[in-house]
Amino acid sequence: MAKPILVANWKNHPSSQDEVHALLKDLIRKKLLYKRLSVFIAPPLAYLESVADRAGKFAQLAAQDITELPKGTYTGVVTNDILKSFGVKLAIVGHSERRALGESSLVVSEKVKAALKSGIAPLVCVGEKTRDTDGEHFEFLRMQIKESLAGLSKQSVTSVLIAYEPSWAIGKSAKDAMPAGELAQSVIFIKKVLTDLYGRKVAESIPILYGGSVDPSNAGEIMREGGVKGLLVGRASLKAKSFEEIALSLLQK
């Protein structure tokens, strides 16, 4: 059976090095517990080279965004075949905070299709941005799925990982948090709609992940009646005691 999988997005945190120093000491004390998982940490791209130096006895890299563009020089841009470099495993890609500032599903879809060409296994990001009582949502969702995955083959989306973070349940509190009764329903929609477009045997093997105001209140609880196959954090991954919290509730049965 595949280890849970936990992501953790520091997004535009810690605001300095020694912080990050302090935060992978604290969270190197439990390389045992890590690894019984597949973590993953997507620091800002500064601290890319601290947290590969430090965090390879528990943890892989990860990135928090990728670029669509080809190989060539471009003033600003960190390229793949950079992140690849410092051992980036995963990319985060189609981000909801990255879809606010006006990225499309269709800039989604490339940086996904350049992801897998350069060797970097991509998380898409899905999710609606509000939730209503018709139903309609879910097309929504069905549309931003089949976007965000357009051009890839059954052999090439194998290597995709769904991370399904509803904007609307994005907040500062674990009460903001999506219910796991209705996590569950997203999920096996998530998957009929992968179903649809590769095949159930295809379908299946894509794990999907929740984000979305995760915290040790609730990691358990999402794991057990969300039907994910794992975790995207964000601010509780900030605090190596949060999330150590969370990956016990990952191995809980």
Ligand code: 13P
Contents of the next structure:
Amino acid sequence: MAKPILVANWKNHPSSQDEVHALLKDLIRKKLLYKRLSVFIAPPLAYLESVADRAGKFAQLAAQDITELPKGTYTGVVTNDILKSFGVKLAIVGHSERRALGESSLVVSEKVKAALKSGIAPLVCVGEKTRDTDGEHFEFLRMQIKESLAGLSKQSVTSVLIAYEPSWAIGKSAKDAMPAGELAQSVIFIKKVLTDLYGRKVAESIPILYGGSVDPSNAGEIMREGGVKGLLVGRASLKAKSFEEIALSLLQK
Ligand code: 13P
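With the form predicted on its own in hand, show me what the form predicted together with the ligand looks like.
First the chain shown before, then all remaining chains and molecules of the complex.
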């Protein structure tokens, strides 16, 4: 069976190279634990080399974003060939914090294709901004998935991963995070949308992760009851102890 997936999204942290080195030094102590999972670290680009050098024994490199631009000359852009040259294997695409800056699902779909073309697996973030009692957020989710994966063949979509990360559930305390029962419903819905688009067999091969205020206190329940194959973790990935406890929860599923 495939290993559970644990993705650390460091966002724009830590704020110095020294802190990165200290965090990696702490993380590496538990390398045997992390090797039992598929662990990815998505650091700020400026730290790619540090992470590539120090975390290679227990984690793979991920990018927090990827460009949809074709080969060319672009001041200020880190192109996908550069990401590849560092060993980046996975790219978060369409994170809600990027969508909030104006990234449309159309651009997300272009980025997904660019990632696949570069041999980088896209981790496509989807999720509603708010929930309502009439379930209209499900329609929002359906459209977002459809548009973000637009133009992908059945074959290419098997290299995609989905992160269900509703923006209302990000950056909260664990008690305000999404209850595992509600998560399970959303995961079933996402699988149904994927089945309608690509058929059951392909849909079942696409791993669905959850992200949004995951910490050691809720990771176990999310993994046991949420129906997901892994977690996308923000703040709790910046402390070696909480990341380790989350990793343990993934193994105890
Ligand atoms: P938090 O875990 O800090 O809520 O962040 C979630 C997230 O955005 C991961 O991509």
